[in-house]
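As a starting point, one isolated chain is supplied in structure tokens, in the form predicted on its own.
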Amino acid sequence: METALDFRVVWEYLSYFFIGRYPKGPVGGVALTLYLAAVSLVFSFLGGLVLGLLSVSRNRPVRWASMAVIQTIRGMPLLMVIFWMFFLLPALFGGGMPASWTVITALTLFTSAYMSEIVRAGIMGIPKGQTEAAVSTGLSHRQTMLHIVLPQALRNMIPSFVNQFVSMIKDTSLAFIVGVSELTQIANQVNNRTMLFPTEIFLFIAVVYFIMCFAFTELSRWLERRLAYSKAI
């Protein structure tokens, strides 16, 4: 019995994996996820500030109800959290809305959660004493955050947010499950269409998903040497 791997069916595929129909149909596979990974960051990067902020606020109502958004959300699986943006967004904004939106809103307001904890621990890894030399000059609190506590902080955070980053790349597998032809969801349509190796495809799109994660890990390392050695001049 012949056991050899046949790869020529990921060949006649490659372009579907990479780019899905495109130009004559929606894009799909891998650019597709690049796309639900980098723009949900750049919304759960501003989400995460802004719930980071309020979680070190000094008012303590808005305090503990930041604190208690973040940990709710964190609780949740994001699985659910797909399907209620799936079933719930286009509900409220009388449908029409494409799937590949809802799961970013899914990815952002889950991920937001976990970029909120980054963001309060570099800010609370800032000594107190440039606070309160900041204090002591006449800088407001407000001003002291925006002016000399964030700056010093968002620059630390950045290993973190390309971390969080390639956490996300692996997380838009989950959007096959709402019918998004991301780079799973090809595969998925490639196996049935072929029904003959699937261990060849799935093989496949796993060393895709390691190349890319492994690409964006190297980055995050070389960003922290790279701060590390600023810090040190």
Partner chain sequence: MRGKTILLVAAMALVGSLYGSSMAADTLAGVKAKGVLVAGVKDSLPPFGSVDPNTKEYVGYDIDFIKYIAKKLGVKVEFKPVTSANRMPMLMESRVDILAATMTKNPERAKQIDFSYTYFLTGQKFLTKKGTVKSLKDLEGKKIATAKGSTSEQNVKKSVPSATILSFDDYPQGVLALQQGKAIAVTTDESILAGQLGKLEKNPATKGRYEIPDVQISEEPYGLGMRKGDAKFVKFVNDAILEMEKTGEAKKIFERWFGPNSDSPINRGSFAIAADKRGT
The other form holds:
Amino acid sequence: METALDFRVVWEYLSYFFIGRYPKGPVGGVALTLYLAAVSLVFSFLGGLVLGLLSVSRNRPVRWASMAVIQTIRGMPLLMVIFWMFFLLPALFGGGMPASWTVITALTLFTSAYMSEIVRAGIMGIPKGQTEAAVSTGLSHRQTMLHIVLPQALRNMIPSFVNQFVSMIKDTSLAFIVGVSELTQIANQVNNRTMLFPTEIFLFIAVVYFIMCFAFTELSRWLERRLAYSKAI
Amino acid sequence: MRGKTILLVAAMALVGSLYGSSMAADTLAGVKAKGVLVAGVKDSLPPFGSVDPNTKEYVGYDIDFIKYIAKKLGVKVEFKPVTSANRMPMLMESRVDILAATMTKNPERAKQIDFSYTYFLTGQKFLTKKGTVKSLKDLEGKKIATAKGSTSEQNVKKSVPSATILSFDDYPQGVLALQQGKAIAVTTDESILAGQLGKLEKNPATKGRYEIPDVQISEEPYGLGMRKGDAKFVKFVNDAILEMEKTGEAKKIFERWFGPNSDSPINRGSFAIAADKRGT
Amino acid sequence: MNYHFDWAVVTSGKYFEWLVSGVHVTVKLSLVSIALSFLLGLVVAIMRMSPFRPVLWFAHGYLEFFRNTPLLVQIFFWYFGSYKILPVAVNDWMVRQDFEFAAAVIALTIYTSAFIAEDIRSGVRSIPKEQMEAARSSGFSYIRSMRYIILPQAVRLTIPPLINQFLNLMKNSSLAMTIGVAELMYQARQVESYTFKGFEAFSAATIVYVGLSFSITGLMTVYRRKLLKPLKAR
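Next up, the form predicted in complex with its partner chain. The previous block was the form predicted on its own.
Okay, now the whole complex, with that chain kicking things off.
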């Protein structure tokens, strides 16, 4: 069935793809995709920082427990984490939590585990001599971490964080499985309704995702170059 | 490693007990208090529930029933999209107050949730390319598409055990697989298939190429789904839909979506909403 | 609404068999796709380093596009959307095969190959430039110097990231459930919708996924210890 591609369907539903049912209903589409990714990223950053710091703690049980949590989450598919959250959150906190928050929680939990590895690598990447020097000038371990190691480590991590944001944008597509009207879900709805243009619809959203992700990938590369440059000086 | 396992089990048990203790609340009072009825509906399954692309509003048979009930309650209504696969958890976890989502009443489901009286009656059939299927025999060993977690899926496994069942998140994806030759038939309730056929008929590229052969494998009474043990709310909803039948509102809604001039004409036959015990 | 645990549902009988068959499909899907991804990734990596500009640009575009698009969208595209761009004969042939599985393999392979190609490329870049120059000046063609001098070394360095990609791929294969491939996640959900024992079904699936992941990670540790270290020591 070779037929010419007909992108009129995309044009007809354009506002639906970008903002969903807004203003008649909740915001959806691209806008919701970016919202989910941004909110989850902020929480994952905090989660990753906490988990990462715990995983380099000098207290062995703490270190082991946090590593166990990190490794278990990293061993699961994101889809599994989403199903768990969908299932457990209402049990823990009662119903009424919107599905988008289920997804944000799942993305946060999942990405925090990966972020923590970035944080850990960043901390490990700071030469030991600096810690020793700081401690010998009388700073406590905590002070050293907070004022000497972390600020440098975080700066080095910026490109990796931006990269995680790219992964996050891609990962939000899984929200469709619990009925959140982000871009992929909208595409499915339009496809279900029009039936005849799956090629056009999925190509279109692939390009939309690509533009969003590629922009941030480039940003991360640029940051990396700048960082390398300023370090060289 | 063993310590971790024990920890995991303990955590699960804790969560499990919390899950067990969660309330059988009074939805009727809750809905009135918050002033809004949250209904789980299908969002791309005309004529039952779909979003109108121009107005971006929900429309359909299921939608009209919910609107009536909300009006009787004197509250606003909020629609949330559900799929066949996730609608039961959505209800049981209080993400929605009521389900109007082409849901067949059956004893297994009735153990988990409560149903209203039957508000729609149909039977499970097949949608196929014209002339390819005349009886169940023609389906043996072939791929049949349906939706995950639906009664349609369970029925067809029993009726045509030799077939391969392709389960999607919802029926339109199955119709797409049929169109592309990836399945020989889509199976679900005639009413849903009629809606899909209507859509195919409207399109010049597919017009006149599909049919619903007269092969029925089960009777499907639809009920509105509510949380278990919520007797007051169930009674309110039952009274509401009985009233709709009496005033002729139910018939009017049926004619709007399934009448001779609709996109998916089917016969209501002798069906009327009554205090029935179908599917339990 | 009291939840009664019933672990027997997932440890024996029909539903246990469903889950086991799901594990089979997950493993099969992952193995087939990683093998193909490696081959395709190798080809793309070589193209990406080609001295011939158009080839290089094509490979560059391929890498950027497929890495920056969600896998799920790619799966939907190959399953529902490919019929308009594939030749009729190819499409008809695919439809007669197990199209769901095939579409999942294609999507997973293309997606993963783009990441593997980058891993291989950085492996190659870590091989000193002089080696290539030496090979070329002693009369090897570009392809032959790649084939005999650079790639054998690069591939060895690429194995740890490759195992890592295998781990990702195994987890990503769960997305195939959306187009009806009866892998582990699909079966877990089936068990949930038939028995309403979601807790038990998801626990079982989680244990299997985490178990598989740990085995793959273990493989990497063994490789690093047994193979890479002695190599470096020499």
